[in-house]
Partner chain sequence: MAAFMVRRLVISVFTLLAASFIVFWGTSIAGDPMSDLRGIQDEGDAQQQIDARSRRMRLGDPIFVRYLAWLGALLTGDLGENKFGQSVSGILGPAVSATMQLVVAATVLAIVLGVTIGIVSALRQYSGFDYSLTFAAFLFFSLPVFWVAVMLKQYAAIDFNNWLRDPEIAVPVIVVLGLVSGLAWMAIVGGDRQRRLTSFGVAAVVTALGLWALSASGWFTDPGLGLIAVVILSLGGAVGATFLLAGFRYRQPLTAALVTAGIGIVFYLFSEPVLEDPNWLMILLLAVIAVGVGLVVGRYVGGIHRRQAMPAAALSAFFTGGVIFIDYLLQAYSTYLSRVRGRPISTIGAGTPNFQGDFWESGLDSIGHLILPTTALLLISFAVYTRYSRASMLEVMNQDYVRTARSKGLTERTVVTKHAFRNALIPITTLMAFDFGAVIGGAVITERVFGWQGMGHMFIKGLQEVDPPPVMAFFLVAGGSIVVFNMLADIAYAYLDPRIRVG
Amino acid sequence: MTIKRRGVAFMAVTAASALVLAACGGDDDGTTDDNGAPDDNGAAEDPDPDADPGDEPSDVVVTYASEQEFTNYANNTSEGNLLANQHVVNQVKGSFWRYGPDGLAHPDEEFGTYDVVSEDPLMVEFNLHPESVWSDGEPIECLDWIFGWAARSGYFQHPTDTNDEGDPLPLFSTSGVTGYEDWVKPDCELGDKTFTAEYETPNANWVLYAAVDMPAHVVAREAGMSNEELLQAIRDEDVDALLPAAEFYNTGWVMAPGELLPEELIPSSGRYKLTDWQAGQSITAEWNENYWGTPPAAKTIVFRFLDQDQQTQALDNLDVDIIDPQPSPDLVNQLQGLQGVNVHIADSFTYEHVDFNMRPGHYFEDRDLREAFAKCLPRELIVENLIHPVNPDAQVLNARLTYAFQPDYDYQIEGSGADAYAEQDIDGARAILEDKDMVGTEVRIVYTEANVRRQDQVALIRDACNEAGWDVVDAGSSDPFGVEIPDGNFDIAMFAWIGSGYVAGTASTFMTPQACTAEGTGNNNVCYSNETVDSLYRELLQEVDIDAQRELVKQIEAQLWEDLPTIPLFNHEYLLAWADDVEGVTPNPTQHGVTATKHEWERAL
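Assuming the form predicted alone, can you produce the structure of this chain alone?
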């Protein structure tokens, strides 16, 4: 519902169909059978791509509160795949589509269009806007598209670097290869605005694989190559020639707080460009004057970096205009007590979970020990103490591929094996630890330490699991996704996946990773691997029949309960609050978030 101070209004939030299932993390993968969705679900419509761009944007500033600081312009790399990065680059990096509040893909036809032109074989034609350019004036064109495929498909392997098993590491870091790995090796000519992707196998998820992401001309320049040489190296599969390009792509857009790269390295392909960064304070996006389409409503968007416990006061003080913190009882009560503030609470495509480190040599490689921890997890107590005060109808989540609010949820968890962990079994957990001679084993739970609710979750877990014989340690970190989790420096990682209404995004989380390294895990931070799950996902990603999809999802869920690489805890509620004098705010409970439409934010005059 939406609660508007100075009067009360209620807004129904349309959930995605249960047959278009859940996605995870920042991996832009999914399933649907059309290019987008109608705009009657609460999403504001994009401007007419053929309309007159009109005047300049209003000379106003709208400020959004972000819990985490920006880290990486290349947000589709394994290391850059953070919601905080996605929020900043929304409308800074243009795209053929974005997630709408219904969890489905909504096309942005000012950037370009794409459609199926052949079903057998599956072929998708892309058409960039003829006037589309990067903010440095370079055209957005073929090279950006084909390089995007090269970087995100996993096609190229490192010529010398290998993992512990001797297998080559991926050349390019990516959060997931799903979809792009199914393309026939593409080709096009420099300067082309139209190009076609052909799939080797049918793909139910084609709508989300668009490839244009990072400025390939910057990669070429920083690698000491011409655009022609970069394109030819991809065509020739010349890995040695691509090495410097991959090195820049993997690391060249990583930034320390406050050290914003010059515009020549981070040109924009969207309505805004990044212009200023004050470490620990804010990052600023301003109107990209070289944008070819309709200008954004507000000239300047500022991201203020604030811990969640500071955001409500900042909103009340008019220091920020929009916040979307994770809800807690106290926070919701505080927000509902403010004057001149809109408060929106709804279901979200986000779920909390704990992940076991299954990397080679870690004790959680042992499935019995994962079971011993799963048995002592106080999931019901966590929901009762921490979630019910916000949502009295909340329940323990027993699925990873389906959200609790989706109509198919009950079917998916029936017979999945979740019942075995419905209630705590302290004695059963201790019996396993005693049998394994592992009583007293330290378990470091890594999470974002500034999150008060997660501090409370760790405290509840510690009390319960220490009774079972574990030694739980609160290992809260200021930057878990920048340090501990990519490097495998954790026993358990506790965080949330935020996705959309599409199922295929979960593939990069549960399919065998390319390599058990920071660059090679994608979303599979724990290095989970099961050939049955891999095979089921390969079928799912090609399957277009709804009933067949449901059965494959059910089988995957059952196998995940058998293997226990991760334990779901609960669905997050989506909380959004914004000042009355800010217009054009569209709640968006997906991984693209409310900033997906920040070009529509405006201050009422």
Contents of the next structure:
Amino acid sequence: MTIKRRGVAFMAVTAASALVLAACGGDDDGTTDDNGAPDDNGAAEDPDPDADPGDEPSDVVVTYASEQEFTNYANNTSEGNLLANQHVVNQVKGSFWRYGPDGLAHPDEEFGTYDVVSEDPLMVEFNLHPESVWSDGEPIECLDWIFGWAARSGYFQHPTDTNDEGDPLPLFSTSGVTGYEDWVKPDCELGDKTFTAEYETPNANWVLYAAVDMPAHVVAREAGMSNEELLQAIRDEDVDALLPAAEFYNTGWVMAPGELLPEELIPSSGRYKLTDWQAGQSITAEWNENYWGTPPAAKTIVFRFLDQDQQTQALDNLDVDIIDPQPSPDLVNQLQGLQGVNVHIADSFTYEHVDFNMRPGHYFEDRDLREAFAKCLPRELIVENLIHPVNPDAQVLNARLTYAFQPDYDYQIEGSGADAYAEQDIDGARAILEDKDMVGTEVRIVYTEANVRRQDQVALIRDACNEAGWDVVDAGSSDPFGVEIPDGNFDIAMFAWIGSGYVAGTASTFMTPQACTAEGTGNNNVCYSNETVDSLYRELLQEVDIDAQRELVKQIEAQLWEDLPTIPLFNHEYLLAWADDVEGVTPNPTQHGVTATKHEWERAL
Amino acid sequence: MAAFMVRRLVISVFTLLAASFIVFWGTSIAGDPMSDLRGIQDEGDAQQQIDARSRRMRLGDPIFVRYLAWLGALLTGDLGENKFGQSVSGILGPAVSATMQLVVAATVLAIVLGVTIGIVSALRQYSGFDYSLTFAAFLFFSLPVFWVAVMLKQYAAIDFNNWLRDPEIAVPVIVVLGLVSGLAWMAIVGGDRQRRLTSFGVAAVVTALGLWALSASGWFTDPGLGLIAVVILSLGGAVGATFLLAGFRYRQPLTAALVTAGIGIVFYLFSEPVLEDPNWLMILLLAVIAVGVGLVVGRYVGGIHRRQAMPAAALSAFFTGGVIFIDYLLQAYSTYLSRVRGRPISTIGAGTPNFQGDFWESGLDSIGHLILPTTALLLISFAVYTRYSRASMLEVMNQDYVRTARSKGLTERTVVTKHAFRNALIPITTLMAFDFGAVIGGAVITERVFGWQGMGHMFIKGLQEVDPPPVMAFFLVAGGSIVVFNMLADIAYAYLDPRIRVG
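Having displayed the form predicted alone, please output the structure of the form predicted in complex with its partner chain.
Below is the entire complex, every chain and molecule, led by the chain shown above.
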């Protein structure tokens, strides 16, 4: 595969798994979003062939305010999977890719490259950078990759521990087995820098599953095994031999505040390494001098642990340089009033929506009644009154699988049926209710009551829909996800989904649930079921071709507007503010956050 | 006494036990422990994490069973794990130490200042000073701490740091500060109209001139005391120490204090090699030596008045040492300033991350971070101490034995410091014990506003995350310390006041 062809293929791959990225099948310019976020293909992104690897970063400190304290180096275990940990290990643990501001996986070719080498069966070949090493000098290689698969696929089961139903637990604690569980059991030889994963079934999101994460040689050492023994135990599926390794993997990287493990236990594979942790105060990442590629811009990155309410004054006093608190109108005003501070407000990947309870026997099983409620929803008013004070550019969201700031949005909503609900239609809603003889029907909207804005949303909905003949009841709850929603004890549930650029996640929300019970619904809280949608999703999850994916998404979206199991309202806001002497800050509303590109942060002196 | 203590302890253990179940139960039903995992739209991975956490927190069991499991582990000395798998004892250690750093200095300062000012205000009952302080005490007492904290951050940190870029005091500010200072001194000094006017005028002019001189000479960019200021302050301190502890009736105590201060000044001239980069042990040692020198000088210069001269000279030595200490701190200031990009006062945290400097620079770094939270805590608890000590002192001053002491011909100074003061402190002991017991539980709001993750933070976070083990650890430490300090208060009371007998 020539270099040029690989580049094109990579773009296609990135785009392919992102059904939402429209016009960029062969287009190089796919990574600028609509919100003025800088192009992620910036200078520091791609390895600069002329750069002298001996270059040193500038001796400056850039400080980021983090609300939660760090807990765990193994952030893909079920205990360690916290955003706070992700943000710390970004650029500390190297990776084949990271989330860009558009929600897509952006390759880090200094770490390595990976690509589809066969589509049927789907095979992905990984090539680590030949000089890639952990910061303790050990090479990054096959064992790290295969161990990553072993830990995250759920392939190995614990010999004794079981859950409440008596099913064995996975041997290695994992935050999720998606993707890796589809791999044919991989193999490679110690020291290999190139290896190939084969999928049992094609996976549209294969780009997300690259396995290399934790230092396997540390696991082997702590488990009292040699690297060969660890590899052999995985090959032989020798669970007893793997037990001590799993024991260390599951608990050995958990740290109490301030007790940073010694460097030999937490070697880095990225541009930074963790060097200092003051309990409750800060954690420091310094340049990893053993990093083989372009050094980062700033030598030191400090995370200071700080309550969101205090971040604005801390930024004003330059105690911190970069903050990303939860936005509110007051906060945005305050930040915009500060001297020497850049403020960025845009849509995030979180969207608010109302779900109709479609459990058997509920009146919202009747599509017409769902339509009657959808027609009276004051979506425009909610955005104007509640969202514009924070984000003046916000608009009503008309899709569930695509967000307004993504390039494919216009294509996806065109002809989807969303325009039928673009205008509030109170008379239309009343006509349906009268026709069905349902005027005065009580509608209990369940939501997390601690959220003031949602209370306001309910009030606006009540005003509008009561006019149409509904009897909307504010049924805010302190624990809706623990009590009302799983029990189906609601007429409408209002909450937000935290999505990503990859739509496969929506499958569990709209595909027919296992069972319409508290345990069986999964993300499909409303028990929506449509065979067309199911089969479209089944096809989509295994579709690697981008144009075919776009068409499938469009069909699903149209079917959802036809069936109305849920109505999208708006995207939540993403707020980022930073001192204007700090350069190279790329706003990033994904779960990797602004820290995804912390290696580009630099202070102008 | 022993029986009393045992009885108290046994009752306390049962009280704590009952309370611990209530706290555990309350925390367990405080909300949704999975809220951070809700609403993630993925292929069911979030559900796996919810299940795993549910197993870890034993959410399948009834609350009472979980409580018994916690209690059982506690009896083996295990505080459990939080919901992210971190050991709670590992969280507790740093939290206790952060709270101690934050609160102990503020509490000690509040006690010392509050008691002093309360007593002065009692001695000057119904004077302008007394009224002003009463007003100020009620004002501070009623201020919400979060508001004070936010104001302090805005004005004493952000604006002050901005001002330091070009530190000049504007003329109107000088005038206003001069007037305020004049009024304050007029109230403190008291006396007839002539005397009041004089003190007002002198204080106002001196303050205004001083500020102007400091501003014009660029003192704020490169501050320091210098030899002259050290000499003046040390000798002034000697006079003050004599006034407090010996009075001016006889010459020897004053001479002793002045000689001690003189020795201190001579030490200052040659202190460079010793004090260039000391450590706390050396500072402590020097303080002990200084007090020792003071005692020796008092012993030999004091002659027959050595019982007054020795403490006066010791205090004078201590004070001179303090002046020298401050002078060295100020000398390190300009280096420190350049290392923190010209912003010495911080709004958050306990120190600049990764700051490495000599003793004096690190000291300045701690001061820059501690000054705001300490001030906020001080303003509020100080008010309480002022009121209590004023009331207690007034009560003592009206007792018969004070009148007897006066009629014996003792000086007013002796009556106050020897006879009244010590007895006035007895009721305050209880207050102090309560206060110390309570501060270990953390200053929840102050910690939060100033970004300190101490006991209060641990409690609030555990409650918000519906995670009982950290909350229970907080409860054990806070509840336990209140029980212990209450008991200490009772014992101290019985010891200090012979009229009280427990048993």
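Positions refer to the first chain, counted from 1. Just so it is clear, the structure is predicted and the values come from calculations on it, not from any experiment. Definition used throughout: the rigid core is the maximal C-alpha set that superposes within 1.5 Å between two forms.
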Quiz item: Which single entry of V239, Q334, V184, E573 lies at the hinge between rigid parts that turn between these two forms?
Solution: E573
Practice problem: Quick one: report the rotation angle of the small rigid part relative to the large one between these two forms, in degrees. | Solution: 43
Exercise. Give me the C-alpha shift of I567 between these two forms, core superposed, in Å.
Key: 12.8
Quiz item: What's the distance in angstrom the Cα of V390 travels between these two forms, core superposed?
Solution: 2.5
Practice problem: May I ask for the C-alpha shift of E352 between these two forms, in Å, based on superposition of the rigid core? | Solution: 7.6
